[in-house]
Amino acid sequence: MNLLTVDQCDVDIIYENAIRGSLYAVNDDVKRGFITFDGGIRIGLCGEGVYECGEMQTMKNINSLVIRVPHNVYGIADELKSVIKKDGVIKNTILVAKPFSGKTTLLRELARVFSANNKVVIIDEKNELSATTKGVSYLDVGESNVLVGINKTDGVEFAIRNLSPEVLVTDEIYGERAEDGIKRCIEGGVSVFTSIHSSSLSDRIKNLFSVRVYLSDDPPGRILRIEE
């Protein structure tokens, strides 16, 4: 393996290109620790947090980056289709794995596959699922309707009230507010596909999802087991 040594100058150049010379335009994302670039590329930031009155305002002195390049992998959901949909019923499904285990890639393929015959709405808070730029999704999400840059709590309300989804897809639920939003969605009769960074699930989460898919991180994306 050929390794490339990166210095602070390289980090600065990549960061300036990612923000396109305007921190103000992307600061809402920066203060959450990432930037989403064209094509759904997400750049995780490491640096110093700047706080005012107890609230984080931005990050400065960026010293390292984690760059994630999304892509479609067709066919990886084939094994799950007959598990998730039985007798015309689409089951609530959660993907469970550590970071960098292919959860987002599999969710994207599930959205693409199920959107062929169902109304699918994606809440793409970090723009990793669809890579939407100026209204165009650069990753293949089939016929899915995509809400970009909207947090999960607002996105669930928006989708239920306005878009009449049969299936709602969202990445990485975290915290009680996100869980409550997903619960409200399920109680409203909408099937949910989502993921969580974990190696196990609390009883609260287990009770929400009738299909629980555990993925390997080595190699990433391999299905370890399916619980029903």
Second form
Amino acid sequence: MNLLTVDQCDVDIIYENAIRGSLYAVNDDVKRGFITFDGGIRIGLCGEGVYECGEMQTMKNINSLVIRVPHNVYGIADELKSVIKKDGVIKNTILVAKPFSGKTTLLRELARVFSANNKVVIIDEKNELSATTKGVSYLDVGESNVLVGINKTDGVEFAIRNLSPEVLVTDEIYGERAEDGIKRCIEGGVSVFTSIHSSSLSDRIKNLFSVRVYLSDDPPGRILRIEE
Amino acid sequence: MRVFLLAVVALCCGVIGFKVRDYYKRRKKLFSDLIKFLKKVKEEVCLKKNYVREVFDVEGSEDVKKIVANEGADLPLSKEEIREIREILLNVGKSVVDYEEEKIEDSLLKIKRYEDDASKKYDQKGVLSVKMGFLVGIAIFILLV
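Go ahead and give the structure of the form predicted in complex with its partner chain, now that the form predicted on its own is out.
After this comes the whole thing, all chains and molecules, with the earlier chain placed first.
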């Protein structure tokens, strides 16, 4: 069997090419442990953290990488479409699953499908949903408007004030600030589609979303159950 | 025939003068291109806009690109200068913002010194070499005709 063995030299070459010799340009992402490459390819980094005055400055001596290649899977949101939109009302929806369960792929497809008839804004903080490079989305998000590299709290403000969305799509809510942003959005009358890394939901989150979709990681993307 | 050959020799002296001037001119231009490139990178570093490689593709002059590609044999630089500049170019952009700004500032100071020196030599030797070339050529022509 011909197995490709990756050594430290390969890791260094991939890392160097991923940051394009310009750490300053991607260091905000590096500090959070990842780099987003062209086409939305996300590279998770494993190395040593560099701290100064208790604050992480960068990551050095990268020793391993987790490369995730995003892609569109058309048709996977068809089952959900009728559940989410009833009598012209689009319900707030959250996808719940462990990592590598297809949450982002399903979210992207939901954005694409709903953007055909509704004004959809995507807040793509990690550039995974749309894989936008120089204003061009490499993944199919239909007619959605995409805010890239903006955190959820700011993104919600931008979207509500300037883009008058009917549906707001954002990936992986984490932390109280992000939750507050989403809450503000829902209270403002905008429907929200989002996802969360979890196998269960707190009551606080449950109360925000009238449709809760639980996904399986084996195979990824399979809907386990839908709560309404 | 003799007059014609002497005229050719005189002309050659003038051409040599121009070649010497071009050497200093190219050297001066190379340093000012480097400064322009590094200033652009510094701007990108401050605003975190584009990657160094993209800036290099757009802003890097042919001679600067030759240094990075290690094809600088025909450049008007010494081996030591090529080594030093290559090291600067290969390491630019590889640090975090604060450190990178300082590093570029240091590099700019160093290259500015080279540029000042190249500019001075161009003004003195470059311009003079053209005049000298023609004068020597004319002198040879007058003396031997």
